[in-house]
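Encoded as structure tokens, the following chain is the form predicted on its own, with no partner shown.
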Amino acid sequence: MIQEKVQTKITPDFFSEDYFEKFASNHSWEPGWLADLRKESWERLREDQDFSLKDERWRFSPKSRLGYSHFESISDSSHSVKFNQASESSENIWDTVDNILLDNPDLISDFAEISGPNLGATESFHLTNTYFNNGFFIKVSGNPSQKLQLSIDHTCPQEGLVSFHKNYVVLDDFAEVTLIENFISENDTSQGGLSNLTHFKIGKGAKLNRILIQNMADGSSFHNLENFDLHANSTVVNVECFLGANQSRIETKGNLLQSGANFENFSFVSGRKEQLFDQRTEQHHLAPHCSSNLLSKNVLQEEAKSIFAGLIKVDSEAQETNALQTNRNLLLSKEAEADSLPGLEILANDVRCTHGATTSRLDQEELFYLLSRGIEKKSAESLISLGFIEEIIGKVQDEDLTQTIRDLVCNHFK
């Protein structure tokens, strides 16, 4: 008789209500309303503790490789989120959370009422809403005549310890801010996870530049999930380059409530040995005359993977919707694997809608033609990969930044 192996899961310090009753007496100066919802976004988090149920929103995903159950306990992240310039403006205000809970908790009492992008991380969604003690604030005027830059830094705590981030943005009507988001580890091996939660309110007629590098070390763990709330004819440009941690899991929605609204989207993987990014996106439009527009492309070397998971939703009311979906990826080994699922909703009769995924193999007479110039194959790999991803890379628009990208790109080939 065959004996089945059980697998013994290990619970982690910070899903026991003892370490959940510690945690909220050591925040017990926080206002009511934060308590509020770190109690409710506890009690969620214990109702949903059923991982036996069967989620189309986790298809193709090794979900066991994106929990927490490796993590000892939390960091003490109060050193995690750190602005690379200093809020001088009364009308403009940035700042990190853990700051602004100790000088002025009403800024970002907002927070209770935020919904995530529920493209299935809900155990992140309800853990980060639970024990988040930095993330950062920023409120930025409608002053036409300034366009702020902004560059944060997220740092991600050594091994065995996970760090919760929770960040709000408000643009205020015609404000216009281009934001930088590097995500990053301690040292090269520090292997920590960091789950980082994003709430976008664009005000009417404003702009937002957005661009996030996560360049974390091998071996972490990265779960960002953040929520685009556009209104009248304002406009975010979303790039996103994933290039670190050993396992990604991103969900990003952007929702399209007013007429006018443009929500574009753009992203790339670099991804190496076993690495494994799952990214799952909504573009939801609610109002009529919006656009929206994903391009994401994912290289693969030895034995990484990815999956893509997108979603066009289209409500009745959104008339004359405007809206494109398209996934390529790129395998440069045999083992590598991508996996891609477009989708659409549309329940307007008025739209053009398209969506289209494609996966092809490395072009073997371009890589010949570069060997045989005397280039090196890891670095024709690196050429080729680089001229496949340039079209993500080109939306950044900052030629210093822009190199940087592709310098790290380049590492990942060395």
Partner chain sequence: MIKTNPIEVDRDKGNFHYNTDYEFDAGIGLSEDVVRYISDVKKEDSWVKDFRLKALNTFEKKKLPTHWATKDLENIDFDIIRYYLSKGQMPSRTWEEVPDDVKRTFERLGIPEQERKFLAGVEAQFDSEAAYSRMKDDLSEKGVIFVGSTEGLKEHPEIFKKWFGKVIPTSDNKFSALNSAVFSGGSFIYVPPGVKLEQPLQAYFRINAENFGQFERTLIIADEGAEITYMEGCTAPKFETSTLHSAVVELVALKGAKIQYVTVQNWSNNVFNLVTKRAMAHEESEVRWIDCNIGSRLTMKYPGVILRGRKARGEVLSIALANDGQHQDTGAKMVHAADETTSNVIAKSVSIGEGRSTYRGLVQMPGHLKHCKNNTECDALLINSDSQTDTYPAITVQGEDHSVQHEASVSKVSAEQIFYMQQRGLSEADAMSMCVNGFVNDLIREFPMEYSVELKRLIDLEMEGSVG
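Based on the form predicted on its own presented above, generate the structure block for the form predicted together with its partner chain.
Keep in mind that what follows is only the chain, not its partners or any molecules around it.
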């Protein structure tokens, strides 16, 4: 017991000054503003270390599982971000952050100071800002005749290693883009950690369709922080599918900065074994006439645990807001656990805001119907669960992709 306790207290090397200095000297080729950002983030990381245990933003969360103590060092793989496919275009820019920093660092410097979702995972946020050595940068110009589709793979490193990715997605006014991100492990032994921080800047009238599929290997850790800044009349449809990794902390924040913005966030979790999915979201309305919608559906088997903490925040200026938030949990076993913390903070009066959270088991009549027709229990459960999350899968427009996701979910029931 005592030994175990000591072990969890070991902080990995990369918290030390030596490690940071070494890292900084290896990155001396980077522009000065970036060196400053890394240094500042590293100092903040050290300052924020003694956080209070009673942080509401970590309520219900087994925080020790989501720390970095089980990583020995940072992965230096430069291939952990890969562009799979992209339709041709000359006006648009996309590349890995490394390449952009080499060729055209000024592009990124404009967005250096952007804040994160800030929903509790300060450690991940500062670590990523300090040590990111990969990521992507996308800037799409507002030519409406061109609809860009990009697909990107993020690869999780080997056991004991952690990768930090920092990404920028910039949509100029009236740009339209579909972005597909896959988080994968090369093989079953890729049980490291992947911490991903993404800033989305959505210009006026722009449209972003984003699909995230996380299917990393058992035993790995996933941290995903994302912040969407939506300007006037822009639309974001974000679909997230969480299937893999041993523990995940997901923070998604949509800031509706200007009138007419529309933020839609759909996600599902299919959890089994001892998987933990800690999902925190915020829909922050800062301007009038905006709408936001969130739907989070979780199916949990065996000893899986999910936490959904969502907040709708409406500032006093944001009149005529329409904001919805729904969390539905389906528990398939005795040991599965679902925690819901749906929240509202409303400071404007002319609004329509609702949230709902339900947790229950499989409809016994539906199950009986399938069983009486000779379908095995496991398949019946799989069918009903698939039907349950089809509402989310259906938001993905691409036919091939929806089938891929369905197959991934079905694999969880074998």
